[in-house]
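We begin with a single chain expressed as structure tokens, specifically the form predicted on its own.
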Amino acid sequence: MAYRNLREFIERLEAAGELVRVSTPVSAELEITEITDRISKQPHHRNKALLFERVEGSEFPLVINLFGNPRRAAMAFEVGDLDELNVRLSRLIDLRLPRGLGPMLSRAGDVFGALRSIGLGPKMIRSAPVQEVVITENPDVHLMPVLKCWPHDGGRYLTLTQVITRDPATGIRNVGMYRIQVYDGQTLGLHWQRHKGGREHQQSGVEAGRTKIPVAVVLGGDPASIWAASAPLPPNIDEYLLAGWLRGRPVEFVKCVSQDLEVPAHAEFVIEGWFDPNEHRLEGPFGDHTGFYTPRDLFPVMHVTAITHRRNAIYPTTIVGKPPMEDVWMGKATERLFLPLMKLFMGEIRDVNMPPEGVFHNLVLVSIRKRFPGHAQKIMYGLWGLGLMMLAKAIVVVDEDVDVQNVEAVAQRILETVDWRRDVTIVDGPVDQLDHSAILDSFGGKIGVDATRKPERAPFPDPVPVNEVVMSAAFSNWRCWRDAVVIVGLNKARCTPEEAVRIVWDIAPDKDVLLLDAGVDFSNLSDVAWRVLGNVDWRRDVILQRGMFDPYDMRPDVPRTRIAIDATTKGPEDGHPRGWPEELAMSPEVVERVTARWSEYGLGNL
């Protein structure tokens, strides 16, 4: 039975032992972030959704981390595990002719079931729970317990949003999960990036000469609708149609009280208003899912005209930061659900994994059934041309016998098969607007790695152990991973990246090299991977041991070429003119306060 609203989902989570109520008073300014961040980084069985019943300064409780482990994410879609999303959509879009009446009827049942659940459009109702309380005179978003998430954020932010607009030219709806900065009780900042649907509607409004475009910010509702706002759907496809298919029934809507829009009737809160596509205001900084602060930039301004909400409403929110956090599992649901669509266009794809360390767009692992030379490159270019996969900064392709959900297995296959001079494709193209390492805003170098087998080549020789005495004399902070990769913490005031790489290769010529900032903890390899994937522009920040990239060198006995990757912080002197953002860290006084109060929260020992 589909969830009608957020509270039914909360009840199901609590009954399953996946939600903990916190009854002690807490602050929406940083304290909830620090508590949730600690819980998010726990093993799955200790990682719980949190319902804060007493948030200082607000009468409304706050719920967070709803999707924050694989079990809760699956429960949100009422499936046993997230792979069932892949199976369900695969059945729906399977274009092969069914053999026999039974399979044909089975597939037809799926299709007609989907059509029935979507219907001919949204189901409108006259009276809605989200409009039990209507505020049109002096509405003030401060009535909600809106979080200040990180110490240097530009203010408080609405985060788990469904932002609804309609294209001024076509009337087609878009729903996006965009962060919303609170400037004051009736003025908000709409942070939609240049690649998103909200930005397209803004531009459409400029071209149409519009000065007031309706917008609604929805908070809550059924979990499929909440998630659907984050789904990377093609332009002009309504996200709520996808939510309707996922939940097996259409999403119910009600007309806004002050704007010409429809909103989910069973949400907790709706903020109604308008924006002028020509009016902008500085928004940010904001501690983002990249693990860094997004700098201030100009974005549209929303003017609030009404707030409606349920009686006894529950305020839903999320935080983002260094992975893993709740958005990892929302992204994993996206990956599983959209895998069949990738296979529809590229049937040789077997599986895809977007690991947390890559924060969605920095790393895509793909297994394929390889049939010809250049097959891996076909997949790379195909994915870069597929919707928002255009933002993928690194794509690694392996054979179908490699489980891409096992990152260790993928890493081992890379070590066994990749010659970095012959098996790498470097391209330039669009990257995420939040990518701080790109040479230009939203445009930078990307890499494709062909880690499939090349049986015509001679096996690579076994690695030689590093001379630890000599390496330690050269670098005070280093380690060797799997006897194949030397990781160096580099003080660039003493040694340039190029000099450091040559020193390593003079000592250990059969090793790849990773350069990170001095002081990075190399014992946490997940953190190392996150830094490497986030801090690198693949056009600028790689050094080959010899020669240039050359995929045409087919000689079977060519010595293997190693690679060095510079993942250090960069400035203009490093060919990075845009500035480098600050890494997220909670203020020491908040960390100390939360540690001192931990027993009061009732969350067990960490």
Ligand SMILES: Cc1cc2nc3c(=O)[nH]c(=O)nc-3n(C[C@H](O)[C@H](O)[C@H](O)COP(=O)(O)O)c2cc1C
Contents of the next structure:
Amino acid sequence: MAYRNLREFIERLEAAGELVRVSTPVSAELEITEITDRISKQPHHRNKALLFERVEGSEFPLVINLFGNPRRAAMAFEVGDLDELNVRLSRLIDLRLPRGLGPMLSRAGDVFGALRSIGLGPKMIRSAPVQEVVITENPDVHLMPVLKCWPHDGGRYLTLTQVITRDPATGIRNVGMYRIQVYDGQTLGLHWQRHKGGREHQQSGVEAGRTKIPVAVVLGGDPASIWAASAPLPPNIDEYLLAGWLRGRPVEFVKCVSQDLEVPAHAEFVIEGWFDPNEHRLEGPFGDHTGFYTPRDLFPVMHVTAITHRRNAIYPTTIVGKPPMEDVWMGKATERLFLPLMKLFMGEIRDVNMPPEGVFHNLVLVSIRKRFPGHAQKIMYGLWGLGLMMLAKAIVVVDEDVDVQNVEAVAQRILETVDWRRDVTIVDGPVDQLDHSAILDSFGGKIGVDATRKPERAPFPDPVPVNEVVMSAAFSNWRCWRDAVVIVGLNKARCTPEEAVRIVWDIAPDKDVLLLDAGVDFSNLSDVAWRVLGNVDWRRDVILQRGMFDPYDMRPDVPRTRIAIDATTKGPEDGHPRGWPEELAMSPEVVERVTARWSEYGLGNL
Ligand SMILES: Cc1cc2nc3c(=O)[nH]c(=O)nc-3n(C[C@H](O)[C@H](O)[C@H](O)COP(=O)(O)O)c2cc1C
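The structure above corresponds to the form predicted on its own; please provide the structure of the form predicted together with the ligand.
After this comes the whole thing, all chains and molecules, with the earlier chain placed first.
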């Protein structure tokens, strides 16, 4: 039975032992982040949703980490396991779209047309629980327990949002999960990035000469609707239609009380208002899902005209930061659900994995049924042309016998098959606006790696063990991983990246090289992967062995080319003009306070 609202989901989580109530008073300023961050990093069975019943300064309870492990994410969609989403949508596509129906590019649209035709489109109702309390005089967002998430955040932020707008030109609705900065009780920052639907509506408003565009920030509702705001659907397709299909029941809407807009009727809170597409204000900094602070930048401003809420509303929120956090599992649901859509355009795709270390866009692992040389490259270019996949910074393609959900197996296959000169495609293009390594804002170097088998080539020679004595004489901080990759902690005051790479290749010419900042702990490979994927612009930060090598020399016995990747922090001296953001860390006082209070929270020993 579909959840009607957030509280039904909470009840079911609690009954399943997936939610813990915290009844001791807690602060919305950093304390909830520190508690939730610790819980998010626990094994799945200890990682719970948290309902904070008493948050200082607000009468409303706060719920967080709702989607934070695979079981809860599956429960949100009422499936046994997230891969069922892939199976269900594949079945719908097969059922509704006989082969040859319409041109390829309209097929995704046809899928959603099919959903509408079976009555799953949003439905209007007249009276709504979310309007039990209506505040139009001096509405003040501070009535909610809005979090300050990280110590250097520019203020408090609403995070688990559904931000609804209509395109001023076409009237088509968009909903996006965008963080909202609270400037004051009636003035908010709308952080829709430049590739997103809200931004497109803003632009459309500028072109139409509009000065007041309605916007609503919705908090709560059924979990499929909450998630749908984060779904990267093509523009002009209503995410609530997808939510309706996922629930098997249409999402019910009600008219706003102060704006010409409709909002989900069973939400907990709705903030109504308008924005002028030409008005901007500095937004940020914010501790982001990249694990770094995003710096301040100009974004539009929302002026609040009303707040409506349920009488006993529960405030839903999330925190983002170094993975894994709750958004990993929201992203996993997206990955599973979008797999059939990717297959619609590229039938040779078998599976896709976007591992947490890649924070969505930084790494896409794809398995394919390979049929011809260059097939992997065809997939890379296809994905880079597919909706928000355009932001994928690294795409690795393997044969279908590799399970891409097993990152170790993919890494092993890369070591076995990749010649870093012949099998690598480096391109420039759009990257996520949050990508701090790109030389320009939202534009940078990307990499495609063809790790499929190439039977026409001679096998690579066995690796030669590294001479540890010589390496240790050259570097104080290094290790060799799987006899294949030399990782060096680099002190750039003593040695440039180019010098370090030359030294390693003088000693161990058959190794790939990874340069990291001197203090990084190499024993945590997940952390190493997160740093490499986040800190590298794949055009600027890569050195290939034997620079004069002819990439079109396809003789089977051409020696293997090795790669060196500079994943250190960059400054202007490294050709990075934009400034480098600060890595997220909780303030020591809060860490100490939470440790001292831990037994009061009732969350067991970690
Ligand atoms: C927890 C969470 C927070 C997010 N915050 C933002 C944000 O502040 N700005 C943004 O542009 N995208 C953000 N995203 C990603 C968007 O929700 C996602 O790209 C979505 O597809 C946007 O909807 P749209 O395609 O309709 O624009 C966030 C995603 C999650 C899961």
